[in-house]
Structure formats: C-alpha cells, structure tokens
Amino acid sequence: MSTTPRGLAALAGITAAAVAIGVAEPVAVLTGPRSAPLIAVGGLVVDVVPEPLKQFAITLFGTYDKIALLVGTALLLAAFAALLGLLAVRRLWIGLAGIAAFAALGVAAALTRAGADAADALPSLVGAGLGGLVLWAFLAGPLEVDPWPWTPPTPPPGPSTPPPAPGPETPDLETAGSAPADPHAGSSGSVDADPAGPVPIDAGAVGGPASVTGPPAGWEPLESTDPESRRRFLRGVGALAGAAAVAGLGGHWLAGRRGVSAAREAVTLPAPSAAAPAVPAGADLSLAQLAPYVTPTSGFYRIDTALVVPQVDPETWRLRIHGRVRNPIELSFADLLARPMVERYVTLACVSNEVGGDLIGNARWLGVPLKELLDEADPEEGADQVVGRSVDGWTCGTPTAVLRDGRDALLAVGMNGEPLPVEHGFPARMVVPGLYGYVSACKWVTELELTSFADFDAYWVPRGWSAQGPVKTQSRIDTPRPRNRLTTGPVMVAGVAWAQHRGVSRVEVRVDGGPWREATLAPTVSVDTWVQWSWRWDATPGEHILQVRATDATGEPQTGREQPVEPDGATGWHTVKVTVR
C-alpha cells in the first residue's frame, strides 16, 4: 500500500489519464481522428445517449453541443482519474485495472464505428500503456513522508487520567501493574511520557539502521509528506502534464495538416448551366438584428453527429448510386464535376429548430441535379426511399419521390460562390427544399442507396424521430428583442418565416392577444427559401407580448398548438414580451 497523500494520489489519476489522452492524438494522426479515445468515446456518446438529453444539449448549447460534449466527456474522465488514483493508494492494480477498462471502452467505441480496422485500437492502446505506466511510476513506491505520521486517537468523551508527571524515581511495580492503562503506551508496554512524542524506536543491529515498529493502537496515519518530496512530485506532475498538452496540440495540428483545406482550395468550380435567379431589390430589409436574405457562409448553422470534421479528399472521393437500381453508378469528383450543374437559393432548417430558434439558414448551393442522378441510375419499382450515406457512416432516408417531383434537390458541390466547407460536407453534400435536414441534407455523402421505408430506418428513426419530415410552416420574430430597450412610438417588428416548397403567402402579428395584423412581406426568389416581413407597430407604455404566424401558399395558417421538437419539429406561435418606457 502506497503512503502517498490522497490529494496527491487523484492528482496522480488525473495527470496520468492527461497522458493517455495526450500521447493518444500523435498516435490518431496516423490512424484517423475518430480513433482518438476522447473522440472515439464522445462518438459513442452521441450514438447511445437518450434522445431527451440529446436535445436538451442541443438546445442549450446549439451549434455548441459538440464542444459541450467533448469537455464534459474530458471533466469526467478527470474525475474517474481522480478516483482511479485514490484507489490505487491503497492497491495499485485497482488504478491500473480502471485505466485497462477506460482502454478497452477506447478500443471499443473506436472499432465500431464505420470503417474501423484493427489499426483504429492502436491509439486506446498506446495512450493507456503510458498512463499506466505514469500512475505506477507516481504510487508504487511511497514518498518520502514525514518520520513520525501518527496521530492518536479521538479521546471518549468524559474525565481522564492525566499521565503521571516524569520523575527520577523508578515507580513501584506493584502499583504501576495495578495502575490503569497509559493510553500512549506502546507495543512493547513501555510508557511514553509525553503523548505527542514518536511511538518507541527498535535500534536494531548494532551500527544498523533504526525503523519504526508501527502506531499505537488506534492511532491514525498523516497526510504529511517531505516537503522536497513534495516538490518532487508537483515538479513531476508539471513536466507530465505539459509533455501530454504538447502531445495533443501537437497532434491535433499534424491532423490538421493532414486535412483537405488545401485539395478544397485547389477546386474550381464550374460555371452553372442554371445560374440562381437574381435576389430581387427589397428581399433584404436590413434592419437591425433581422437575420440577413441569405445566410454568410460562416454564420450558417451546423447540427450533425460527427465529433470531428471528416477529411475527405476529393482524388479518392466516390459516390456509389446502388441498391434496388437496375443501372448501378460510380463517379469520382471529376466526373460530378463534369456534369451539368445548376444554382439555386434553399433555404434548410434543422428539426432540433425550437419554435423561435436560429437553426435554419438561407444559401446559394450549386450542384447536380439528384433527379437526373437517379433516372439515370433507374430506381426499380417499390424503391421508395434513398438512403445517403456520409462517409462516417451516417444515414438520412429521403422519399425517392421527393427528390423526382422536380424541386431543385441538388448534390451540392458549392455554398455562397465557393467549393463546400469541410465542415459542412466538402466534397459533395445533399441539399433538398422542404425536408428537414435529419431526412435529407446528408454531408460528405458517399452512398446514395435504393431502398424502401419498410425494409430500412435511417440513424434517426430507431432513436425515436418520424420517418419522413416536411418542413412546418414557422416565422419567427427577430426584432425587437427581450433585452431591447424601447420607446413610446412607433416600432419596427420584423422577422422571417419559411414554408419550403410551398411559400409564405401571409405573415400576421398580434399584441397583447388582441386582433391579428397583417405584416408587410418582402420580396423573396422563390418558394423554396424564407421570406422576410415587416410590421409597424404604435407602442404604448408597459409591458407587451408579441406573437406572430405565418400561412402557407396553401392557405394553411401556422398552427398555435405548442409541440416539441420530437419526433418531426416544433410548432406554435413565436411569442416575445417587450417592455416599453
């Protein structure tokens, strides 16, 4: 058993599990980032955890929930770190046994993900073969601890016997064996005279060294170490945990090295054959905090389950067209390239989107026609659902029939007059107007498979979300806000509302319950994206409730019943309270 102080012991955990992590990121460089364990777990996670806490994540962190993830996965591991360390004080293979399960849950999450072999374990393997041997190196042997680390026991409550004061006389032995027990007697039956002194001392062999025979009876050991020692091990945890920092940053950046930013830089898109209609004057109202017609690149919302950015270089890229066809197709980035392309305004919306929210974004997206794709390929019949499949595995299961109805459903090479972001699906992604992304917007696509809803669900189906999901008629209210401060008078309340593939044709506000107003709506290119509205408003003093609603080109009004997100999107009314002075 280790005499190392407990604080000292969880730092010990905690530093060697920084070193698992750390060496593990160089080592990831080689075999690919999900293979990293903080990674490989995270992923994990996303795949196994309920999908109410999902949600709740996504809805308090938004575009953030990845990162939440990742440092609540690393606050976590340092406290089961920290608690291996505590354990391994008292016997060490309980710590070593608790890093070889962290290892085997590495090794695990890394190999079941899509398109692991045995190389992705190296990693988990690596990482904990060293944080073992940091943990061992830190508790197999004891510090340098204090001489004397006892303490004597809590007295029982009530009168004691104080001990007889030192004297030269020799006490008659007697009356000393019928005295009672001196409470800091030792083992041998000697009586210390002062009970704050050292517990008695075997000299041992003449010239031999002295050693402690042990405590009291009852007495408690100290945390109480050497001070150089002390020293010692901080200066050692320092040196260990800025090796693993350096270890990972290091790792992290040769991955990044390692990245497709310079093949996606290299693209050249091609002119398209259907350039997107023009953004006519006035879609834009350019009011303050109103979300702008079309969304910059780098405000564009990103919700995916991928906790790293797939790398996907475009010279070994690949899109499969299989499954019940009866023409089978290959094409390389070139070949996609090569073919007719067109350009259009699409306005997508995540089904995580609460009422109100700002997970949609409107883009200018060039790509292939997907209906040209699969007449091409010649759907057999009864193939009514085609499953994309991402590089990492992922799938969203889209109706065949949507993406032949003659919408502009494009695999998307280009965002906003440039070649696809990395993070939003470089080199080729799936863009369809009016589903949800969850059915349909599938990033670094590599699979397009013929299938039918009866023979397969997509990764969110079985986690509890709707086979299919059309966009819901919503609006949102942007301007003003809560925090605003506002004033007596007139008022500008605007916002934006969308009906994908259908179109808004009527955007209503209300306050305070009262009779609904018809908003002002601006210009827009088409159906398929969002519209912007306007409504003029004599604020009064106090406090007010805003709502508005939109309705469809249809003439279905947006419906006031509150819904969650689960299982094919939010409904109800925006609603925002405002205080006027």
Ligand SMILES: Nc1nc2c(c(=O)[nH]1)N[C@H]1C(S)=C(S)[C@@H](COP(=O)(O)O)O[C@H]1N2
Contents of the next structure:
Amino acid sequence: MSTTPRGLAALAGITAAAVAIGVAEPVAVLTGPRSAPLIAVGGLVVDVVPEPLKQFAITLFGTYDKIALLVGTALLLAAFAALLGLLAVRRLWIGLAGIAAFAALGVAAALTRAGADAADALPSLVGAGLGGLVLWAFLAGPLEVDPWPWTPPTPPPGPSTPPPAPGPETPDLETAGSAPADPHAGSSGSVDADPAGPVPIDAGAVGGPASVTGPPAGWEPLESTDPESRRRFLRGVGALAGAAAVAGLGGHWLAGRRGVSAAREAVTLPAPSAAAPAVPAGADLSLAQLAPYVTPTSGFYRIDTALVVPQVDPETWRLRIHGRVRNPIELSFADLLARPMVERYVTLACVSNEVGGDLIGNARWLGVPLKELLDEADPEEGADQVVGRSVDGWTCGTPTAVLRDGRDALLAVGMNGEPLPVEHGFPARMVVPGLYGYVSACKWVTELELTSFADFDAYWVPRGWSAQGPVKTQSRIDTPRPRNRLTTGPVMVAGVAWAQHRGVSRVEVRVDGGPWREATLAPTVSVDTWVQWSWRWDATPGEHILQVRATDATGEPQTGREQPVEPDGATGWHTVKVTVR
Ligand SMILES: Nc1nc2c(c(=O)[nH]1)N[C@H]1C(S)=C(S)[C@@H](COP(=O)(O)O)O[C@H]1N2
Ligand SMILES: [Mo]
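Hand over the structure of the form predicted together with the named molecule; the form predicted alone is what we had up.
Following is the full complex, with the preceding chain placed first.
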C-alpha cells in the first residue's frame, strides 16, 4: 500500500468520524433514532435548507431525496474529518476541537427536534468522546504512526548552523528555532495533559515538550514511514472501521426491531359502518403504462420531511383536539377504533407534483369523519384554522370550514383495507378531499389545534408556500410515452385527470396544436378521485406533440398558463412528444 503519510493522517480523521457515527447508533437505540447525529443533523438541514434547493433536490432525486441528503451529509462529513486529521497531526487540539464542534452540532440538532429531551444529546456525546479517543490514539497514542517521518542528520562537524530543511513543512514563525523538535507537533500538549496516556514512541528520543511543526533543520525526510508502525496503524484503522460498521449497522438493525411493525400487524380494523362505494366496472381501463384507478399501497408516492419514519406505538398514541374549542377532546387508538368508521376513495396529491408528475395516488381510506370530532370539540367563532400536528412536530393548517362542510374529510386509520403503513402515517393521519397534502394530510397526527390563519403559520407557510392549498384541475398523459415506438394507425392515448371534490366533467386532447378533441371519460367512484380518460388517435408518420386539458364540473377549464409548483401548485398542459413510423 502506498498511502502517503498525509493520507494516513486523513485516514485517522475519517476513522475517528466513522467510530463517532458508528457508536452513536447503538446509543440511539435507547434514545430514539432521531437522536443519532447523522439523522439529527440531516433533519436540521431538511428544516432550514432554503426552499428552492429542497425543490431542486426533489426534482433531481424524486422520492430518493432523503437518501441523497444522507449520503451527501456523510460525504461532507468524511471530507471534514480528513481535513481534521491533517490539521490534528500538527495540533492535536485542533482535531479534538473539531470533533467537539461536530458534537455540539449533533447535540444542538438532536435537542431542537420536536419532543426532544436531554437524553437525546447522548449519541452525539458518546460518539464524539470515542471519536476523539481514536484520533488521539492514531496521532499521539498507541496506534501512532509518524506522519512526517524524518531521519536525523549525521551530526554536523563544528558549531555551524545546519541548513534549512527541505520538506513539505516550513516551521511556524512563532515556534521556529525552538528545537529540539517533536515532529508530532501539537500532540505533545495532549500527552502532557494526559499523564496516563502512552507517550509517543520517539518523544523521549527528542527530549521535552516542543511545538515545532515539521522537521528540525538538517533532518532528512524518509522515503516512507516506518513499515512496522504503518502496519500497526493500518491494522488499527481496519479494526476500528470494522467495529464502527458493526456498531452502526447493528444499532440500526436493533432500532428497526424496536419499530412498530409488530404492533401494526396486531391491529384489527373495524368494518366500516359506511362502506366505500363499489368501483364501477370500467373505471380502470387496465392499459399498460396507465396508472391503475386504485393505486397499490406499495406504489403509493411518499412525501414528508421525516428522515426516519416516526414509530408511533398505538398503545400510547393520543389525539388531542384542543385550542380554541369549548370542549377539548382526547382520544386513544382504542377510542378511535370504537367509533363508527367510513370508508372512502380519495385521491391524494402533492403540491410539489410537476405537470405530468406522479406525486399523486388514489386509495381507499378508512377513518372517522373529522367533522364529527370537530363538532364534538365545538370550535369557537373565528377559529378558522385546524392545525394538524405530527408526533415529529410537522404541522399543516386546514380551513375549519372545509373540514366541516360535509365532504369526506377523515381521520384515517386504514389504507386499501389494511392499517396505515408506518410510512403513510400509522396509526392515524388526516385525509381531506380537494386539498393538497401539505395543507391537510398530516401523518402520525397527534394533535388538532383550533386556531386562526392569522395566528399561526404551519410548516410550509414560512417556507414560501401558500397557506391555502386547494387542488388545481390537472390532467396527465400516461400512454403513449416519449420513448414508445409508435406505428402509423390507431394509437390509444390515455391518462388520468383530477379536480378533487369538484370533479372532472371533460377531458380534451389535441395533436400538434390542432383543435381540441373530446376524450372518453371512464366512470369513477366520486368527485373526490381522479378519473381515467382515453382517446383513439389515428397516428400519422413523423414527430407529433400531444397535449391534454381537463375541465372541472364547475365548467372551469384547466389553464394552459405554465406556473411552477411553488407557491400553490403547478399549472400548464401536460405535453408529450412522440415519434410515429
Ligand atoms: N407528519 C407529516 N405529514 C405529512 C407530511 C410531512 O412532511 N410530515 N407531508 C405532507 C405532504 S406534503 C403530502 S403530499 C402527503 C403525502 O402523503 P403520503 O406520503 O402518504 O403519500 O403527506 C402530508 N403529510
Ligand atoms: Mo406534498
């Protein structure tokens, strides 16, 4: 192996960081996964990162944006750790201070999360402590390898001053000449501070404490480090990196086992007192490439700010309906399941869905009508906003009037006939037909607080998104797709259109900017779901542009004006370019 001495120093820094992150994981099994430093800092980044950057990440990585964030954070951390290793060779305290700074960041991030307590500081503190120990061991302790190896010159005859050393390091001005030198500059301080610690192997040879960086004048750099100490060093790296990986992965696995999937499987959902209407025959055209009318749960889009999925024990879960109400309510999961449930198909859409995008899905939700719960709580006049608050502190703000206007707004516990999947909000979430998810669909919901729009901004509002988020009328061409090989003759053009709670009355398609042609609408369950549409096209050879637009049941056509997703949902006509041979 041809690692340079500096490479070894960088490796020491990275290994120390890996140990810090790795050992924090098993600690986080006790204190909760959100207290693990990488997750805590990542969560902080999610909350504070400027919105355009986040939107860019979503566009770039789609629903993998979280993995991208964690990998990015880890790479950045590795780069800093390598730098710290290099600096620590000259001044061990710089490395230790750097680790302390990272620990402070981890602690701050963990403690500022919703529902954090003092114990959440532990993973970062324990990790940083061991990381610091590792750095010390490599650079001044038992695993030390001399990163700037020098060989003493043959003693110069007479009193003449030795020539300045050629070498990678020039001595610091303030310390120049204060020989005798210890090439592990900076380490001496820490060795002194820790009398119990092993003394660097050659510190004694060069005499007392010294702070000269680089070789003393006249010393010659060696070709490479002493092979024996290098081997010891690399063995140490291997062993510690392995231990960090075992601790990290083991801890992660253990934390997963402490999740609520078993509790979820033990839930038996009650039969609905009001069943969902049957899906009419023909609602699903069953075309390849066309989104199925009912989205399978496994294919349902997932959007949230949670880096680790909240694991909420249904035994301890509570829903509090409070704030500006005359009759505050608190419900357990058992209380909730004991109430009459309705089952409804509702199409949920994300405000971040681009024109033609797939951040939309239709599912069968089982739950308690929010109107009934709110009527019981009896909101005060002027409490025009219901703030849904998740166990992780995320909030959304929904107009009280919308929740009470008779639509099937649900506090849902079931999705497509099963308890909510953990990542879709187990044990309970909100589902409100006609509103984008960010203003209505609170997952892992634990509070409904009655307030006013004037008095409270929910999570996305100060980040530049509109406080009001009714779903805009939209339509999408699912087939054909741009890369399909089309042949001259009849081609089935089909897709979905939605205008939740208003309903879609018409869908039209046009080719190459020609006249709009009316597509056939498939039957649908209700105005709260999307609808499939199809249109038979007599395709002619060449390149063509297909476009679609929908009209809602109020007669309002979908606008062709192109608008970005921010602040309240994208507009424009989905346009697909195809080639026919
Ligand atoms: N707790 C919580 N609930 C949340 C969110 C979130 O970030 N945290 N995101 C909302 C957004 S923006 C959308 S579009 C829907 C998505 O729900 P899904 O992941 O079940 O598809 O959840 C909503 N509920
Ligand atoms: Mo969303």
